Amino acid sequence: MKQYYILTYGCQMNTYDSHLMELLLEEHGYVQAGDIEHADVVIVNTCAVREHAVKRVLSRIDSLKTLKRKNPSLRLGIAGCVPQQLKARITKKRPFVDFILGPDNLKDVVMCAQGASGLFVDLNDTPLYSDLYPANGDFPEAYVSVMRGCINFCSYCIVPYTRGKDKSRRIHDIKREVEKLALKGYKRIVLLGQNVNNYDDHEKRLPHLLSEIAHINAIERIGFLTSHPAFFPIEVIDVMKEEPKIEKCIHLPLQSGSSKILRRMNRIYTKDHYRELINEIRTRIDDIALTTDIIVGFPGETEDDFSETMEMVNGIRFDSAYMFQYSPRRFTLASTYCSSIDTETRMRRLHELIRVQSEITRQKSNASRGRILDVLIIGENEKNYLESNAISVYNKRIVVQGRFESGTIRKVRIIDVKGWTPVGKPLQEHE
């Protein structure tokens, strides 16, 4: 039997797409390698959302070039939103690669398994790949696609290049999606799109496919990824307020506490709104968990930006953060800025950013001690086999002591802290 392989870089929809691809592949006879070197198909799925993401994905396709000269008949294909990007690139200085698919065309990957060469990159109207139930994920947690692609045009982002328009599926297709994998026993479901505030399924959005998910008996936790600020529908939060098992915790990126920043961002909210819509959400659900992520270096972006983004940060007090320097992207508005800031300062602000919102981090998870949460177990603690991981309706992750079983609930109490990372006891039934 054909053995494939594949690396994933990237967004959690990168991570889904791979899972497309396996089900195609293993839908036709192939399985899955226990590792690259067995491998008859190696594809790469790849991330364009940054210059070094990118840098890192070529470095490792270049790395095979050594598995392709051992075994000449290894099909090498790269997949994903960097040869959407940079396709002639790729094509001209790696001869090496067999295949290239673009994220609209991964239907071809069976095809290009079995000896067909050549690019396949074409935009085509964003399919949704409706037809196709994965059902696999990081047991017990998967990912299911709601929608694909996205029309904001933020001036740094690469994806509505590499991905398309924005699109959703149909709320029965989803949730027979999630039946599926309700029947293979996950137990927690996140769903995805590059804006899932724009879901719409013939007037029935975010809210109403929320509602319908959590109807699905055997699942245990929802989550979705990622809202924008301009488009959150406020009714959400109500849906979460009155369903238990929707997760307490919102990712929202904020980008620049500065408006004049975010107005050369292109992110059509300003920084009142950000602050206005987050008061909102705090006054419906008070202890509700809040995630964002902040772009630092964007060009024209002054030590008074800077300063403002640190007022909101301090002033929010997110629970986390994913925090980088800026990475001009090619084709998009931000490219052709001028006023680019030097290396040097864009480290220095993300550094001091990084330094607050750690700090900010490790107080929110030092409060959690002596809560009583219901925690869904995730697997084994890799570094103590006596504990187990597990993730809270907060989607904060948790080290419980003693060791259970996967895709189970465990009430504990949180009695310690280690880094960020809270250390729950496990409830006796008296208790």
Ligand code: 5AD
Contents of the next structure:
Amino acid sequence: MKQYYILTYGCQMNTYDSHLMELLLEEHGYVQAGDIEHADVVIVNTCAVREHAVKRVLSRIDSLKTLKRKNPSLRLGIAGCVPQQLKARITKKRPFVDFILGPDNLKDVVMCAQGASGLFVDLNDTPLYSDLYPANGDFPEAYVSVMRGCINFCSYCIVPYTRGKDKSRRIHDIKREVEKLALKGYKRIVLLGQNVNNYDDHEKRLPHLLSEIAHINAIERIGFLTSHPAFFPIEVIDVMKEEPKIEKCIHLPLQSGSSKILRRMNRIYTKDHYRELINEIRTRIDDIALTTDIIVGFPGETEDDFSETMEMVNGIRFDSAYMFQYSPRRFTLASTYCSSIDTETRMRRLHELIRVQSEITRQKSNASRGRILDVLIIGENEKNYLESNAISVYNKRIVVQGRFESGTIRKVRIIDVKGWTPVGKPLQEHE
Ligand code: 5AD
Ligand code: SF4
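Alright, leaving the form predicted alone aside, put up the form predicted together with the ligand.
After this comes the whole thing, all chains and molecules, with the earlier chain placed first.
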């Protein structure tokens, strides 16, 4: 039997896409190779969101040249956003690569594994996953893609060029996939899309989708990402209040706290709008976790603009944040902007932001001492086999004292904090 090996880089959507390729290959008789050396087909599924990610991927691809030399019949393919963006850099500079597959062409994986060579990089408008249910992964959690692509054209972002227009998957396909996962015992589902505000299956939007998924009995927890602060469907909060299974956490990328920079980023909201949205959300539901993404060092970001970002971070007090320094991406509008910020300044701002946000995250974890929470056990703590890893309904990782079965829910009291992670003690029956 032919064996395949897939190396995955990037976001959860890429992991999901790799599961899609696995599913198709296995349907055609391929099996997963135990290690890369024994594979007949090797695929690198790539991410292009920042230059650093691209460099890592390209150097990994170059290291596979030796593998190909040792085994000339090996089929080597590169999939995802990097070949979609940099066709020539792969095909002209790396002739040892047999095929490339853009994010909308993953269904051609079998044909390529079997011998077709070349470029398969046509962005198109057909949802990729109808009648396919690739979700798989770390029991008891699974990610399920509900839409692909985005054409918001934030001026720094490569996604519109690599994944094209947003394409929503039909609700009945998503439900079927979640039901299949429920049957296998999965308990936590995270619905994925680059901008889930735009989810639209014949006028049925995100709030509707969430409540449909919440009706699937065996599923205990439902998360979703990523939301956009402009046109955020506030009815989501009402659904969240009605359906306790929906995690009380919204990932809402701020990107910058300066309205001037937000305009240059083409984010179509101002800092006041963002602040008002947060107030509205917190008024409707007081105990909600808010997480965010922030970019520092965007072209033209002055010390004052950066201070505005810090003010927002200090004022809103996010539960956690992904923080990046700006990385210019070819084709994007921002890559044509002058007034780029030097590396030293970008690094300094990033470190300052990380320092302040980490302290907020730590304080929030500390403030949770004494709280009683129902947490979902997701596995053994890799650092201490006498403890379990769990996740709260606020999408916060918790360490639980004791060994418990994955997929079960335990009531714990937070008694300590290790680093940034709250530690929970399971309650006895009578407590
Ligand atoms: N440079 C730095 N960060 C970026 N992101 C997207 N594009 C870039 C870029 N060119 C960040 C944004 C986005 C997250 C997924 O990645 O913060 O929300
Ligand atoms: Fe990129 Fe997100 Fe903006 Fe879409 S909304 S262009 S994925 S940053």
